[in-house]
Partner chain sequence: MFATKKKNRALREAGWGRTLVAGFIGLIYFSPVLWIVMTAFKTRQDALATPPKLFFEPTLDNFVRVFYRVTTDGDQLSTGMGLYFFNSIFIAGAGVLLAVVIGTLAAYGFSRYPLRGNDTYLFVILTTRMLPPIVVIVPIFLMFRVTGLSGGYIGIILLYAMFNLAFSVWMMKSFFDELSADVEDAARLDGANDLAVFFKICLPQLKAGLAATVVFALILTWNEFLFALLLTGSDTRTVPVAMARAMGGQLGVDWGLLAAIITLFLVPVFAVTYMLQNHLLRGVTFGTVKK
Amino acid sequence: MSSLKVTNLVKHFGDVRAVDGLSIDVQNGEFFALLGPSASGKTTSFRTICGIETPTSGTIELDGKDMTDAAMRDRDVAMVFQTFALYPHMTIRENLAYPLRQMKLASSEINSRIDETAELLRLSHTLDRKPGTASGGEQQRIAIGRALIRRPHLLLLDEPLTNLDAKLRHDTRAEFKRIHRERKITIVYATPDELEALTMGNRIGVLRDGRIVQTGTPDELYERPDNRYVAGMVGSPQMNLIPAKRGGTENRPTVVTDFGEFHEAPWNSPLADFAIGEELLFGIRPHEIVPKNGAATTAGPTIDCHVHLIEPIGDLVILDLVANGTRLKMVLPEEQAIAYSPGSSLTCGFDLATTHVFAKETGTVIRQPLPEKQKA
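Throw up the structure of that chain alone, the form predicted together with its partner chain, no partners.
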């Protein structure tokens, strides 16, 4: 059953189209991530869903009921603001109690819920202090507590980790997953960080210029991006998108790049619809490129290149390669990368079945690898 269903939501501010035809369908109990860069409409979408803003057009359904024009307090939606938006003049206990007092609950009920929430979020020791004296992580947890304590039907989290330092982010990510599991609550989570979206979301909606460009599980988005935007957004380091052209003959199309011409790949048939010379983008994940030592392994095309830069990231190393003027990245385990230094030459190869081809103009995918299960 769908918990939140947004259809064709539009919100304009004067000439600015902050949200421009957003449609999402979030199932009950799901952890749905809304992934998009800043100014892609995440916050405005949230503000419209919870009723702070009135939509220009479109509908919002909560739990199957049309709530597009409902008052904020009738929606049963809680939101954690990016700025936390705690009440600075109240103690942490009063902050947590505020939504419950508005609901006119009995004080015994309020107290028991505060104790329960404080325990869940490990805030018991801070309750009588003001939010200004709490650490960043505590402020974050207070904001979450104030949202959870109402037991809302839907929880919106607007870039909740942006204001935290790296270590806290990691811990809090785990915290969110734990709360989601323990409370079985529906969560929509907005973030500009693909890693957050991939690690936490059951499903992810990729947002661009106020509309969803692709929705899917983390695996689907990673393996089968619908367009170059999603391909560039999901996965780190991001997919190599290499300028290419449609080559070959009318019936036997190929993809031509600066370092080789590729044919006999799965994307041949849809490619036939494109004119010869049409500009394309040839996509390959850095993880799919492997060094080829000697001629023993012959399968798949090879690229001759040299190492331009080396970026170690823990036990993995990103190699910045230049192949005939084209830059591309490759990721290797540390023990393999140790053999290379800037300037050294190597031959690498890849499996054509793992590659992607996008039309350069529209960015839409021409060919994507088959889903895991269909490959078998």
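If the structure you just shared is the form predicted together with its partner chain, then what does the corresponding form predicted alone look like?
Coming up is the bare chain, nothing alongside it.
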């Protein structure tokens, strides 16, 4: 195992800033997810951490030792790329053996590690076949095995499930978690898929334009996003972000939307620093909106809506609602949603304690800071 600390990492390619001040701190044995869309700097960050690319500035520490300028072979970091990158003319056994032969290990040690790795990844029955005869899931496990067989202290996984179908993605996610649990290896996992990040990462760093905009546990990012970007990245369906304005009086601020005016919430006190009439965004998670006549009720404000569209997603249903011209999404269990159809009218409610307010211009959240004892 190895800890990883990256501080203010910058990587330029000419005028392009692929990584722009990246800072992460990954603990020994942690499964850390790096969540960001395409072109947000995930691959370049990984290539710089493992030594393929030279940073423009910043530092990279492994186990507290500065490795910013160290050669790749001295970092003990393995990386699995988005493409499998297997040698098609070699057998699976030879693919696994290749990095060990480069390390000039004895044949007995090579054979022992191949057997151990093949058993771990459930590849023992495939060793004498060529990679081209293996399934997509098996090819992915071979690529992982070629990285693991070196016994690196740090494993970087760069969107490794992109080329797999939905079932294989699900199965391989479980394999990664099992490998992490059994080997206790430090893993940094880059993905554009928020489901992968939320289900796999002990902590998640949300990446935007080559910079981390928030780091936290899945629950922290879901419940307390620091900005509208994280609010939109984490959670499916995405948080409802509704145009609003700062209303009320100087000492009694409110948030005004097309379907209501609200106050007395976690954002109430810091909202006083904003000018009356300033544009905001009012955020409600679809799961936090409930029908007032349903099994779940809330003592908070209510909204009169009608159903515009219904989207079944297995045992859950997304209802696309319209409230005084504003579109909202609500998620209900299938047995509860069956009572509604497009055009149905209903009254919904929500708890103001679960809502969020963002400054429209900067996207920054407006809320009371947590007490120090809750941060620990």
